[in-house]
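Presented below, as structure tokens, is a lone chain in the form predicted on its own.
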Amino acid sequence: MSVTADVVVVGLGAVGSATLHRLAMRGVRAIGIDRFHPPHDRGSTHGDSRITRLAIGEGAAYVPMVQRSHEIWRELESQTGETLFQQIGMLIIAEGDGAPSHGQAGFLGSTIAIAQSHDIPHELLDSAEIRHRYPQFQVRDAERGYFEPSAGVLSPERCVAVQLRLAQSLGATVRTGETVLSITPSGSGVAVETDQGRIEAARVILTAGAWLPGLAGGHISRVTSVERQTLLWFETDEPELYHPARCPVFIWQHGPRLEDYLYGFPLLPGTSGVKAATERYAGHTHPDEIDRVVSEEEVRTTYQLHIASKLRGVSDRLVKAATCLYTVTPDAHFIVDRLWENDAVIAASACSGHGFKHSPAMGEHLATLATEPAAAYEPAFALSRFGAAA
């Protein structure tokens, strides 16, 4: 037998859990579906920690979104008593304006310009000041820093769990361990076929992350790729240097290439290692075929190239490792667009490695798009920017 709903959300990671919560807040009959059991480690929303920052070097259009997200994180904390956002500051280090990152040729310069134009409190530090304040970072003389005190770290698994729990308390249905097989027109709405039945709904919102290209097909599958990333946690011989009171989250662009990129976190409560990760765009993969084992060679190479000469007191003794998936677009910007002319299917994904910080505001926006006919889509996130669909 089929089930009916106003809106079905497919994929309950960062954006999907936020969307389901915001729909439930509006009193919408909403069903959320995930093929796994969120929060889980199969997609892009895991790994103990995510950076959030207000000066979004990827583009000024993201600033209102992350500002709203910070408000929502605090609202959720007030409602639940959970700690979701630790404001410990962020340091970006680079030489000159910095290497390319997330679609920006000069990421540090772009970050500074956006901070200045939006009156976001920050400090600019030379190499001597970085060494004085943060001796754990072994910077070169030509490197400089941008420090943002309002930035910090989010707990991704906790954020997802809180929003799903609140959504259910408001009447939303969460169906996990269920795989969507097809989405087809049905009357004026849509039919969602899963491996456990059929759902009839007025709207479907696809927030399936790395599974979106396969689920949506068509134009989205041609303009996105799924990239495997690794997350590593190392022991430190000088833990006092990596206490959150002395060490902010950090982004370090230590060379001219896209691959010359390191980001990391201090010793956060409940963790026993300094988390450090890079970003790789060398090999496309399928989310069901990804190699989830991080090899010794990957650990050794990452440590030697990105950590050994840069993070004082961080040893090569691995605490744990994990993989993560990026769904990326050619310009590293998001996709938020209707897939059908009647707005019955909306897709949101391809956050290109910088999406988690925006997820609650994105969920709020998607809930608005699904329930308010006059709501406007953001042109910068439209599929049409990649040309007409073939």
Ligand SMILES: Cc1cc2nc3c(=O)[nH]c(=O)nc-3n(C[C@H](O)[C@H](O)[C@H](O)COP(=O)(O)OP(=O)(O)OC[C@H]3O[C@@H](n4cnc5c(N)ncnc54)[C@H](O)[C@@H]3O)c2cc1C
Given for the second form:
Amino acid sequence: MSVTADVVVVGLGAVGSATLHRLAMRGVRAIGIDRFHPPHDRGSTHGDSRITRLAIGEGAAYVPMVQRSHEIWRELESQTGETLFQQIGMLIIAEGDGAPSHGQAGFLGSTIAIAQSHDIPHELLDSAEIRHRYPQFQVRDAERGYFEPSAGVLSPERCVAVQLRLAQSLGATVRTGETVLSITPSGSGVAVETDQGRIEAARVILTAGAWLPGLAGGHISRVTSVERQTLLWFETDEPELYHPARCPVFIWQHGPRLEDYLYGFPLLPGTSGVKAATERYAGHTHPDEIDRVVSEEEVRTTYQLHIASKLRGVSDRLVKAATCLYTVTPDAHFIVDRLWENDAVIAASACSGHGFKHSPAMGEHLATLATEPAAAYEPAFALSRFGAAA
Ligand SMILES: Cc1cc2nc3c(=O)[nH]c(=O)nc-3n(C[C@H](O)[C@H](O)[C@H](O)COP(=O)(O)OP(=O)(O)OC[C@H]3O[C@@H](n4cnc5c(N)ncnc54)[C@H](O)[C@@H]3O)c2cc1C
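Next, give the form predicted in complex with the named molecule, keeping in mind that what was shown is the form predicted on its own.
Let us now look at the entire complex, which starts with that chain.
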């Protein structure tokens, strides 16, 4: 039997849950569908913590989005009493302008430039000052730091749960454990076929994360890759050094290469280990084929290459490990675009490893695009930047 909706949101992770909430706030008849039961650990939105920062070294277009997102997190917290955002500051450590990351040649340099051009409060620290303030970071003499006090840590699972709950309380329908199989034109709208039925909608928003390339096909599948990442939590023998009051979230570019990259978090309430992770761009993994087990060899190598000589008091005793997925574009910028000429389907891939912090503002933007015919798409996120669709 077919049901109808104004808008169907496919995928209820970081971006989809925010989009559904914003649609419900507008009084739109919206249905959100997810193949799993969000928040879950199969996609890109799990692992206890995400970094947020205002000086977005990835590019100036992201600054208003993250500023709006910080407002929304605080609104959601005051509405629900939940803690979503802990403003404990962030330190980026690197030599000179840093190494390449997220599409920027020197990520530390591009972050500092954005902070300066947007008047974002920050401090620049030399290695002696870093050692004095943060003795847990064993920096080299040539390294320097960028400290941003307004940055901090978000709780991804809680953010998704809160937004889905609020969306439902405003009348949105949430259907979980249901997989969307296809999207086809139907009159001036869209027919959504799932493994459990059919929905007729005026508009569909695809926020399927690592499954978006497979679902959208065409140009998107050609310009994205899915990358397996690992997250590791280690015991520390000096827990006082990693208390959130003494330890900010950190990004450490400890060499000139893309892979000389470590980021991590202090001992957050409810966690028993220091979380540390790297970034890898190894291949084009399909989300359903990814190896979800972190091997002992991966743990050993990550510890030796990235942690042993850098994080004082962090032992090699593993507390927990997880895998997580990046959906990556060649320039590390998002994709937000119409899929069909008639605007009935909007696709959003807001990842490339840096999308969570922007997700509530992105949800607001997608809800606007779906409901206001005159709303403008952000040119920086257009698919056409990769050339014409083949
Ligand atoms: C290890 C790691 C660390 C990161 N660190 C940061 C960070 O510190 N700061 C930051 O800002 N960003 C970070 N990111 C990026 C950020 O987490 C992602 O950009 C964001 O979570 C992506 O959300 P999404 O909604 O696009 O995808 P997801 O949250 O994965 O949601 C997609 C949803 O679609 C559903 N779905 C897929 N196919 C279908 C279908 N056919 N039918 C129904 N449902 C479907 C899936 O089940 C899933 O729930 C990190 C990402 C990873 C993996």
